[in-house]
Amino acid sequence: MTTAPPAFPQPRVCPHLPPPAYAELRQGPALRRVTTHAGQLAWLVTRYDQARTLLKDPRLSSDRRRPGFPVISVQVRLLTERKRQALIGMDPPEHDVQRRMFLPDFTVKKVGERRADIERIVHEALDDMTEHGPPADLYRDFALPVPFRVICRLLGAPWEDRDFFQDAIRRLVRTFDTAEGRQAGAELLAYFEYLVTECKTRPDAAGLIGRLAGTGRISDDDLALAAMSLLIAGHETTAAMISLGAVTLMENPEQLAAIRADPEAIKPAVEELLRFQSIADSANLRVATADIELDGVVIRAGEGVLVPGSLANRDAEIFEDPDTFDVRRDAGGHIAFGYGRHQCLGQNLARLELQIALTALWQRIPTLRMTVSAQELTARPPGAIQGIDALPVTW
């Protein structure tokens, strides 16, 4: 009797840990068949070296519109319906041209210039949280508003419209209903189309939108779609990592003590958190445009490929004792931000935000603790950016 391919992705039991069944997948072959949310058969890559090899292979496409693209969630299904794709769903040469337009706002130097502004945003959020607590919801009061405010400033999106943004994004990225998600996406896109048009009439328009609007380098429609995508990606992942990073540190007090004892330890600690959490499996989805042979396996043209960091970043041949969280580990080679031409545009910004936020959190509130166990926190559904939407704490 033939065993049916396992479903992928699978739900997390503990929000800050990968699903228990993934440990077994890591023990199997480097490439194996799985079944997606949409019932498709696709290839799952379980090893680090094979993941990096495939993520830089030009025969794998990121274009969500191509037949066979792996649909692992409602959100991915919505992307397959779009006539135009944002950066994450583009292939060269279009991808490379657009990425070069946005890159000046995300270089190490440019991000470093934002340090003082990010520190101010972090401390203002902590001021508000400590003024009204304890108790508090660390996700709602700190992890979410910090990166949201940072990306709004970078883009030039008005912070006073945050309630609209957050409501529409919540309906788009948390829904199980394609109609609701489609409506929320349309509302967000219409807003950014209006904002791009407005910025063209204002010489003093700030941020990435103000820098590119009306220059002729990118169409208004493409800039609006890119800005919407950057707003979502620029805060969803970082908010998830701040909150799950805090959970992981509270669950590992000896590791937290090591960070607090050495200010420089936060940089490798953030890399280890990124490896350990690997929250963005939904980013590394591809479809083959030609036959690809790897390790004696042939991926046929038109077949979907899933390259989850939650498996590759726990490859025991690369990371010793991979299920142990160790802030002293050299985890810099992880693929939490992807690999190859689609490596995360905002990774420098995310790293700096995490370093500043997690350092300040325990400087200001050294007795911070959860009021529930980590096992009682509600994980997000598989296929989404992994994280939590509430983190009750006290001090």
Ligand code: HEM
Given for the second form:
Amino acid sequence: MTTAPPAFPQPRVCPHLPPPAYAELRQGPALRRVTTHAGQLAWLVTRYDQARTLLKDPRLSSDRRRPGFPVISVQVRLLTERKRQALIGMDPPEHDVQRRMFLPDFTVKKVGERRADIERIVHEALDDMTEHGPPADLYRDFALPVPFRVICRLLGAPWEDRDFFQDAIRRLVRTFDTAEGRQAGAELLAYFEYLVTECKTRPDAAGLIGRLAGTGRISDDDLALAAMSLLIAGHETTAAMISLGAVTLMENPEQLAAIRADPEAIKPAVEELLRFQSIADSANLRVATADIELDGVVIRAGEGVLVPGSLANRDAEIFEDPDTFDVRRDAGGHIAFGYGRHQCLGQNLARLELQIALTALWQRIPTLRMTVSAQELTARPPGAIQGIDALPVTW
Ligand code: HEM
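Pass me the form predicted in complex with the ligand as well; I've looked at the form predicted on its own already.
Starting with the chain above, the whole complex follows.
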């Protein structure tokens, strides 16, 4: 009797560690069959070199509408239904044209110009949190509002409307119900369509939306969809990394002490946190557009391919003793931001936000500690960006 291939992604037991069964998957072949949320058979890539090879392969498509695209969650199901795709779901040449349009806002230089603004946002969030606490919820009071405010300013999305965005995004990204998710997505898109139209009438409209609206370089519909996707991608992941990063550092006090003693140490520490957490199991999804042979395996045209960082970033041939968190290692080659054509557009911004937020947190609150153990924190379901929705702390 043959057994069905294992489900992928699987649930985390402790939110800041990959599911225990992934250690076993890493011992097996570089490409193996798994079963998706929708019950499809797809290929899982378990090794770093093969992951990078495939993420560079033009025969793999990111277009969610193609038959066979791996549906790993309700949220991916909703994207397969969409007539238009955002950048992450586009193939060339459309992808490259749109990426070039957004890139000027995300270069190291341009992001660096935001440093003072990000520092102000971080310190204001800490002012609020310390005024009202202890105790506090580090996710609600710090990890979430910081990247949310940063991406709203970058886009030119009014901060006054944050309650609406946050509620609609939560209903979209946390739901298990297709109808609820569809409704929330439609509300968000309608809001951004309105905002784009409104920006066209205001020559002083700020941010990425203001820069591109009405220029004729991109249609209003595509700009609205892009802005909505950037709002979600721009805070959901970074908020998860700030909160899980804080958990991992509190779990490793001697490494936290080393970072606090040396201001330069935060940069490699953030890379190691990105590698160690690899929160984006739900990213790096592809479908083959032609047969591809790799390591004696043939991926047939129309088959789905999953390339999760949570496996590649713990490949023992690349990262020695990969299950050990070590801020002194050179983790810079990780693929937590993906690899190849779709490598994260916002990575420079995310890095800077993480460096500033995780430095300021202990400068301002040196005695910060969790009021529950890391094992008691509730992990998100598989298929979501991994993270936590509450982090009780005191000081
Ligand atoms: C793409 C992870 C922060 C916007 C990606 C991909 C990954 C990723 C793995 C590749 C997806 C693929 O190849 O299919 C992360 C992580 C972040 C983060 C771990 C935070 C720690 C951000 C931020 C923004 C952003 C702050 C925007 C402000 C995007 C966009 C893409 C992308 C637009 C698609 C790029 C393309 O298709 O060309 N991200 N991301 N991300 N990310 Fe991020």
